[in-house]
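Here we start with a single chain on its own, the form predicted alone, put down as structure tokens.
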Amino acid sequence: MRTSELEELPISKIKAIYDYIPPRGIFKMHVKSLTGIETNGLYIDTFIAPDKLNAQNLRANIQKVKDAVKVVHHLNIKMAILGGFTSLLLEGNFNDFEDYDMVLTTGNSLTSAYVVKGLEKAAREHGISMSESNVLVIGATGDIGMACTNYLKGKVNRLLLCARNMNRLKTFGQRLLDEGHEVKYSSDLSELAPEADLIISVASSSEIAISSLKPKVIICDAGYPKNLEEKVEKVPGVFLFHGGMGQLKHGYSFNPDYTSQFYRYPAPHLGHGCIIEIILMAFEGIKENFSMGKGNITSEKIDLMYELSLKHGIELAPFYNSDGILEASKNNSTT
């Protein structure tokens, strides 16, 4: 679309064009396990613009995801992960696919595992006690936010929960309070950020801005788009890393090879937790739907997926952000 012979297209026009492109296979994937198992997959693109993730466009977005699953079905592929924004369908009504001979997952169990395990590792390396820390979860009523919160409850000093929908936030926060946990919740981030020692951001918003932070706070940015570091108040000692990612130590390959176009990371063979989850299910021969329905991800599922990840030689990604690999990862390569 952009060549020297043609006038450069603005991003807005490119987005408008992509809205009309149907779901289609982009490249094949080949992945190897530590155990010697190998598996193949297909990356199918379904373009949903982040600024159209609202109630007004919900029906159109769900139809795009349904069309993508039909592509998988027609290709006779037996397992599919609906990653990123396409997971919204499996977090709600997925009855449309009951007649398909296919295993489905959002991949959110392993994404949640990489988020919480990454936060625990960062805290250890910085000498921060999880049990004495206040943990802020931004996007707490989303599927990954709820999974991380439920995993951390009882393991931290206090949970600080933030989400845009106050009704859902109040329901979730009150449930945790009724269970006996220390919880504070608000849709106003400025009320919670000053109390946080550790922060998880799993919200899909470009409007998040964090200020009045404690010194030496650790932030795991696992939301989309990845631009939180541009919105964080410049406080000495802030450690911000991109979370929810794993490193496939035995590699993967694409055909055609599009790694130079959009899989640009500061370390080799990094991948999103959601995509790695379906890879692990293929390695293990798991033939049942795994991460389905908002709020159904348990701590047991998180631990199971993380254990399977290590079994197949897939570790936490090194700590990095838009500036590259962070010092903690350069000095400590263990998982």
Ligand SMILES: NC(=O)c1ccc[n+]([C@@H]2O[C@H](COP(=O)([O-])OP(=O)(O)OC[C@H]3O[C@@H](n4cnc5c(N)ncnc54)[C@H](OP(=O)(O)O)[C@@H]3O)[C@@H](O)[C@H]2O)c1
Given for the second form:
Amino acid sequence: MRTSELEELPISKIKAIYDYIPPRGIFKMHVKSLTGIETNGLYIDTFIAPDKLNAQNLRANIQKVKDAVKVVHHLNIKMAILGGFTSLLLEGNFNDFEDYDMVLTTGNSLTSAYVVKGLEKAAREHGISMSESNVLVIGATGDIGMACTNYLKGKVNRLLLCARNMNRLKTFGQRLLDEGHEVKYSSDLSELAPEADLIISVASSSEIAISSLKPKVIICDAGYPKNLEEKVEKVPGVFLFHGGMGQLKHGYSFNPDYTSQFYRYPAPHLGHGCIIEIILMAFEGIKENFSMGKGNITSEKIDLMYELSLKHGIELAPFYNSDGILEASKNNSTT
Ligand SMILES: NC(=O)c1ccc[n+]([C@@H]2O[C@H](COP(=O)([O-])OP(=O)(O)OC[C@H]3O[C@@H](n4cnc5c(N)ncnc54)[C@H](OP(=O)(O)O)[C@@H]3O)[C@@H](O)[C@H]2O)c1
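Form predicted in complex with the ligand structure, per the form predicted alone context:
Below, the chain from earlier opens the complete complex, with every other chain and molecule after it.
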């Protein structure tokens, strides 16, 4: 955001400076639906450095998110999505916003919809049967991980669930076993990865070591920072795409236009499922906190959000990763 005549700032300085910048609107967004409806939004930034996303800084981070919501309130904006890490405020037990007369959402229902529908589409294009597949979910006890797992249960051969905290994982895994599903859970990925045909990764960590994969595997990496990409993208037989994304085919513009600096994608008008969820809520006039709390996203909510997305002409993003657009057939022909 500095002009090109100025020398680049070192990362350490950027992190130090940004830490002091209060939450503020960065750019306006304008969106058009297939139905002809249009709506406007504002992208508000509250900066938390990636290396401060830990328990030690939790209180300060939560305060930053609360301050950002206050900005929304002061601007008299009536709907907001708390995306990425900021969704922790809505997944936790915070009631600070009840007096704000504002609708909030984590956006996780539509994100989960794009993840599972993307996985189903990729499997279809690769001739892989969902019902015969073992699906590994990394980050299975998170809000999106649980939503995807609950959506897929009964539709796949076996669920393989991974997260670090064994207590939470055991509670969730045992519940699914009690419901009669084929489930294996472990905090040790090496016990699960060799059995997986399809993988969803929705953890907030790039420190996930994965190996011993089957010769042909489809991976939907929807976490930030990208969870698996650097470890497996070049492995033959691996089809890895960035999941949780939609394509707004009928108009999605920013003012000022930061698309080339901010979100660089290999196809036009791509957007995060979470952001698109609030766009759909605005189009439809939904006045409830649609995705709230942790583990509350039902398959009905996933299907409803996905239907609304298609109604407004917002489709699954094409398959891509940091190498660019992927062709399903390319991978097929090499395996
Ligand atoms: N594409 C999109 O549009 C979009 C939208 C929203 C969110 N996201 C991303 O999706 C991810 C999940 O979001 P969420 O709200 O579900 O997060 P969350 O509730 O915090 O869940 C994260 C999950 O990952 C697990 N985890 C973290 N580190 C791990 C590791 N090293 N190995 C294995 N499991 C690990 C956590 O359990 P333990 O702590 O027990 O390990 C938990 O199960 C985030 O990265 C978020 O940024 C993407």
